[in-house]
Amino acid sequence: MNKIAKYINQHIIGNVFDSPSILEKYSTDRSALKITPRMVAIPENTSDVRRIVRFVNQLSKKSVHLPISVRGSGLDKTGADLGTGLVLSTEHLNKILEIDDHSRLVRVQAGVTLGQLNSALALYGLTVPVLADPRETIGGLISNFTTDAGAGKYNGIYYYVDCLEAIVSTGDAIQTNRYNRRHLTKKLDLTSYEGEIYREIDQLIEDKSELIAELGGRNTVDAAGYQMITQVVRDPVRSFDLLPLFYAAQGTLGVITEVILHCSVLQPSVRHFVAAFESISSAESYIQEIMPLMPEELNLYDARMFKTSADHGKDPALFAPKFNKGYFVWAGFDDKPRHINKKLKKCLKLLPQNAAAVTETDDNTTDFQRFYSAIVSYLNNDVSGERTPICDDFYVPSEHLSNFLTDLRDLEKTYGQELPVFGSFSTSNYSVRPDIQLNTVEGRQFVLKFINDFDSLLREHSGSITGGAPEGRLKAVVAEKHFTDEEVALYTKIKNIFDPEEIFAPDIKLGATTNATVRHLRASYLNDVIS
């Protein structure tokens, strides 16, 4: 064991590892990248995190750089939880510390998963209504700020977090809160590093007020950079809260250790509805008519996905073989049973003559499960390579979607493969999974060329490749080129305020290079299921 790992182990309850087999496990996530860290730290509590960060900060002041990458469940699709230095995993910070069912509040460690949390809350008739992978950690949901399919109705994770605790680069813990100007003054007067952060962010907002207002007024949704600086000061009461800065920060400002969330009442049931359309225009028109019914989720799928799945034995059952082209609309309703029945009847009544639809019943629930199973099959059945998430979670405004899909057909011809789109119409957040041969030089060259071409196409239609999730490492090479010099200076200043020694993931979000990204592209396939 190397000296640094041994020294840290002597001062924490958790463990630091540097054995090759463990490093290999933490060298990949869900992205197209592979980066082997120097060591992996698995702290057992907040004190461990503070000691690790403080020690790494001390090393950096002696010109010994050991950058920290924060990892939750390892499901990141941009490579933000990978690094060449120390990967700090929150997997053991997985305790639900307190549930106040009367106030509908819950306090958790950042490594608690969404599934674990909602299972515990269900005992109290509560839930955090985020339709993300249940394996995602709460800290990861904040750091990656991916727009989930239920955000159209429930506003996403941003709406449910009250405050958090984070360990910043000095090893100090800060707790976010919403302060009025009188209480903010007390924070500004602190002589600690926390006070310094508050003073500098407050001054930055004042100095860059015009730029921040311009960022906040943009129509295009974009999670790149630190654009949540626009939400730190909230009108009309002019409250001040550092919490928004940690959304989409991807571990670059500190390590989130604890979170307090408020919850919603758990709905008694969820039923689904699927309709098939021969064209995107008819699907869009129908979606606009049923959106006022407030579905829990409202998704759009290119039917070609299911044709591919059927070729591999995963027939979606609900419509095949009649519809092997066109689009499927999937809606879920989570109201009281009587209200769900009314909404499903309304969906059928609004259906045009040239479409077909099925509503979920006790008798066909298995068919609806097979529908989702067919999606997983498509994502993991390849023609010659791997459907890697290099262009997941992009944003296209609904008024541009039809033209975007038309122009996407030209890109399909360019690359010689089908590129069916799937995602949430209610949030305008979609994904495309090209088939990539990562085990060849040509396949790895394909990745960055495709990302650049796809990004250009999105921009032509007022979209953003980072509209539904931040850039991390993989998308950073195209995201940063759209920043103005003023924006780069603003985001760099935010990073320096929180992390002057650049110990937290210094090579993601800002300063990404094509050469570095290419160097870290995987040359082999993941062994587990990609979803």
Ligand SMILES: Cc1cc2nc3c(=O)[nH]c(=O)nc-3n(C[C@H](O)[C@H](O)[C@H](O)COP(=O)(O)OP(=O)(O)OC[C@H]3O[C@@H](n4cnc5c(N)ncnc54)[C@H](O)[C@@H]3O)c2cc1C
Given for the second form:
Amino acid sequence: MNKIAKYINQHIIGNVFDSPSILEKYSTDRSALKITPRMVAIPENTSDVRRIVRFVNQLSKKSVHLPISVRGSGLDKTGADLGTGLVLSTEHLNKILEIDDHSRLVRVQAGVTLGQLNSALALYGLTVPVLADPRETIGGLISNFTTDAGAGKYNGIYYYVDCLEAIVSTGDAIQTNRYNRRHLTKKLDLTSYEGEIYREIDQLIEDKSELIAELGGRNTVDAAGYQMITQVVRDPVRSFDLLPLFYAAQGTLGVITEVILHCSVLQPSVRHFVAAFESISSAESYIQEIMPLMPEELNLYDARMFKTSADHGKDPALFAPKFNKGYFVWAGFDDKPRHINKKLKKCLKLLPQNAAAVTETDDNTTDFQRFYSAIVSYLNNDVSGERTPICDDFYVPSEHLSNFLTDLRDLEKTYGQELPVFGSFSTSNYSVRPDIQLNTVEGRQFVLKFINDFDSLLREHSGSITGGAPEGRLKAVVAEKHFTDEEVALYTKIKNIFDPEEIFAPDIKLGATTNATVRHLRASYLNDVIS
Ligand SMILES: Cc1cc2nc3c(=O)[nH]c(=O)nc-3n(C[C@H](O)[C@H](O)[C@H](O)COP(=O)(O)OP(=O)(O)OC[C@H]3O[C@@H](n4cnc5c(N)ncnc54)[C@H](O)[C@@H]3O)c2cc1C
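Now that the form predicted alone has been shown, please provide the structure of the form predicted together with this ligand.
Every chain and every other molecule in the complex is listed next, the one we just looked at coming first.
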């Protein structure tokens, strides 16, 4: 075992490993990248995290660089949880610490998964209504600022986090809170590192007020950089909260260790509705009509993605014969049963003549579950390569969607492959999964070229490649192009205030380079089911 790992092991309750088989496991996530770390730390508690961070900071001051990459469940699609130094996994920080059903508050460690949390809350008739993969951790959801499929109705994770505790680069713990000016003064007067962070961020917001106002007023959705600086100070009372900075920070400002969330009342049931349309224009007109019914999710799927699924026995046309071309609109309603029935009837009533639809009943629930399995089948049954996520969760404003899809056909011709789009109409976040052959040089060259071309196409339609999740390592190669020099200076300063020694993932977001990203592209396929 290397000396550093051994030293840390002597000082924490958890473990640090450097055996090749363990390092291999933490060298990949859901992205097209592979980076083998020098060691993996699995802290058992906050005190372990503090000791690890403090030690790495001290090493850095002696010019020994061991960057920390924080990892939740490792489902990131941009390689933001991978790193060459120490991967700090929150897998054992997985305790639900308190549930106060009366005030609908829950306190958890950051490695608690969404599925674990919602199973526990369900016993109290409560939920955190985020429609994401149940394996995602709360720390990961915050750090990736994930726009989930239910965010159109329930506003996403941002709406449910009240405050958090994070370990910053000195190993100190800071607790976020929304402070009025009087309480903020107390924070500004602190002589600790926490006080320094408060003072410097407060000063930065004052110095860069014009730029921050301009960023806040932009009419687009983009999670790149540290754009949530716009939410730290809120009018009219100019309250101040560091919490927003941790959204989309991807572990670059500190390790989130605890989170307090507030919950919603769990709806008793959900029923779905799916309709098939021959053209995007008829699907869009219909969607506009059913939007006011406030579905929990409202998704759009290009029917071409189901052709592969049908070849593997997962055919939506089995339960709806006309479902073989055009676009599918999928809606879920999670109201009281009486209201759901009314809404489903309304969906059928509004349906144009040339469309086909099926509503979920007690008898066909399994068909609806099969619809989802058909998507997973498409994502995993590629004959010539892998449908690795490289352009997931991009943003296209609804008024540009139709033209964007038309122009996407040109890209399909250029690349000689179909690029069916799927995603959430209610949040305007979609994905495409090109067929990639990572085991060839041409395949890896394709990744970078495709991301660049796709990003240009999105920009032509007022979209953004980092709309639903931040840039990490992979999308950083295009995201940074769009920052002005002033923005880069602002984001660099934020990073510097929290992490002057650059110990937290210095090579993602602003620190990512095309050369490094290309070097880290995987040359083999993931031995796992991709979702
Ligand atoms: C391009 C892209 C598209 C996505 N699309 C979808 C989607 O369609 N549906 C969906 O449900 N999700 C999507 N996600 C979200 C992603 O799958 C999860 O949000 C994320 O992976 C959270 O789960 P995790 O626990 O696996 O976190 P990880 O993948 O392990 O980590 C994600 C990021 O959060 C940081 N992090 C994790 N825990 C902490 C912590 N405690 N403190 C500080 N930093 C931390 C990591 O360093 C990393 O940067 C997308 C993400 C990206 C980047």
